[in-house]
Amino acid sequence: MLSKDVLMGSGSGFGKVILFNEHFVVHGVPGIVSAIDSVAHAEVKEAGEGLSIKDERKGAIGYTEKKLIQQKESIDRMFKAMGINSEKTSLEIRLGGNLPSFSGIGASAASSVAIARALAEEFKMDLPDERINEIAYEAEKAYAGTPSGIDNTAATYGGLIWFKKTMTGGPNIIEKLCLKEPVEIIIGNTGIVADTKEMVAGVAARKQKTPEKYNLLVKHAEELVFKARTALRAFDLRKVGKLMNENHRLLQEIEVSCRELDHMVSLARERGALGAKLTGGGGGGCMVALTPRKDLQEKVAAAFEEEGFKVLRTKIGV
């Protein structure tokens, strides 16, 4: 917990975990996110002069190295959207709570999420979760580039959605859905730092080169998605995991993946998870695996572990 002294404003965002089409939902096809029971924490008090960040949270070597310029961008993308002049603000900014810093689980949501429900409290405005969220999307637009806003209203609203981005300028659409009871899950951390506006990009580019490859890839991940919400909706999580393997496998085709999260999934099922993928941008940082039953959970985690990777224990549907 960080400190309270001086306290002005604080907030909280949560962590995510993408179950289905991390990349297809930039194009206009569903996606499936959960929330975990993870969060960032942000508070905001009076500084000397200027604006500081003092990044607590824990995770991936680097990672908060790496991000500071896409920290500083989102920042400044929350005060133009929340009508706050930098330039006559003093601000100190720390973050910290029990979601770790690592790509793929929506760290940097998170905490713009919890940033911006600061600086709302500092500042006395009182925004729904409806302005936090649109708040949240301009600032993923700094580590993004071109967001989906699947990360930001995960990292908003909680719970397990349904979400689909509306392409013609529209609100999305942003659907709870309901599993049976909450479900444990592995999310393994491959330690490389990923870039997912560079990650975006890729995919984006190499759909305009070889458009016929990608508008088939898109179809089949658009047919996989409703099934898994029908498998979820009736608790058929052999039917989940299988479709979790598939994802993965059209995830692999648009060249997201990589050698260590391939490793990583692979070991996942060996070692009897019902289903294993990346989640998130690709490119390194995380995957998940469905692994009901605690005793499911520490092995597949245990494995993991053996082999040097940080493993985040959590559950999905909470």
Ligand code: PMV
Second form
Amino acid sequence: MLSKDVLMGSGSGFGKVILFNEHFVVHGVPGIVSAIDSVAHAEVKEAGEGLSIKDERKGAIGYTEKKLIQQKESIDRMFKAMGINSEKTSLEIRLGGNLPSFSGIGASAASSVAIARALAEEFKMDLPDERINEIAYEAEKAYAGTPSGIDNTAATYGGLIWFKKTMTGGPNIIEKLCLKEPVEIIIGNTGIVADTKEMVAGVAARKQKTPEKYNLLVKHAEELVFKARTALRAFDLRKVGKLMNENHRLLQEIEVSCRELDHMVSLARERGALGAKLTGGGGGGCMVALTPRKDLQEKVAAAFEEEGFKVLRTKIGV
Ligand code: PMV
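Could you please show the structure of the form predicted in complex with the named molecule, as a counterpart to the form predicted on its own just displayed?
Then the entire complex follows, led off by the chain already shown.
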């Protein structure tokens, strides 16, 4: 086992927004994700007895409490993956940063990457990003059950990414995509803290029960994401928006949307967003609207805020 002799380690991980194919990506369909300019930050230092976690992130009411058990399991998993003996540690982990702890924007993956980097620094391990990504994937199992790996990949590397999980156990396909210039988006939060693990398990159960229906939807999601990649590369934002709308319809079909998400998606479109869809695990959590240029972004954000929803004004392709 490793010995610890550095005073403090720190690290960060990016938040993310899935633009295409959350859930489908768990079943081997490619997805497109963009990191956003908000990060989770972690600091690890020797303190007290055993392990204590100070979660100082701002976000949805009840998020920290609801995720506490999964968070502990995720840290245990990271300790194991990194060869750290949790019984012999006296560590304090502090979590902060400007990424709000909303469901759906990769708050868990960003925090896992941040903690893995902080632990690596604290224990003087020189770990490449590839290894940090693997460790964060282990941690994600606590939050998502059978994660695809898309969240931890975006949290580790940042940027706009084409991601495909390799279902046979080999390395996943991870490709950076280039956008001509960054584009404004709005992330709207329903305020509902969702359980990604339950949502992922629900889709898997329904897929098993009605395979014909799901096979068709999977095929559609696959065709759609290739068109989305072409549209993003061509900077055809109207087309990207249209495809986001179609993607939301597929996500409704697999029953991961909810009344609040549908309402916010409709409102964003009414106010001129080029496209809108839920993002992340669904069942609450967040939605994303494509709102190129500041004035449109502001118009859509104001509509949400008037109704009391919290919003994040950010960009993709930064
Ligand atoms: O809700 P989030 O931010 O954890 O995103 C989950 C994304 C899923 O596609 C539903 C799960 C996964 O691991 O890909």
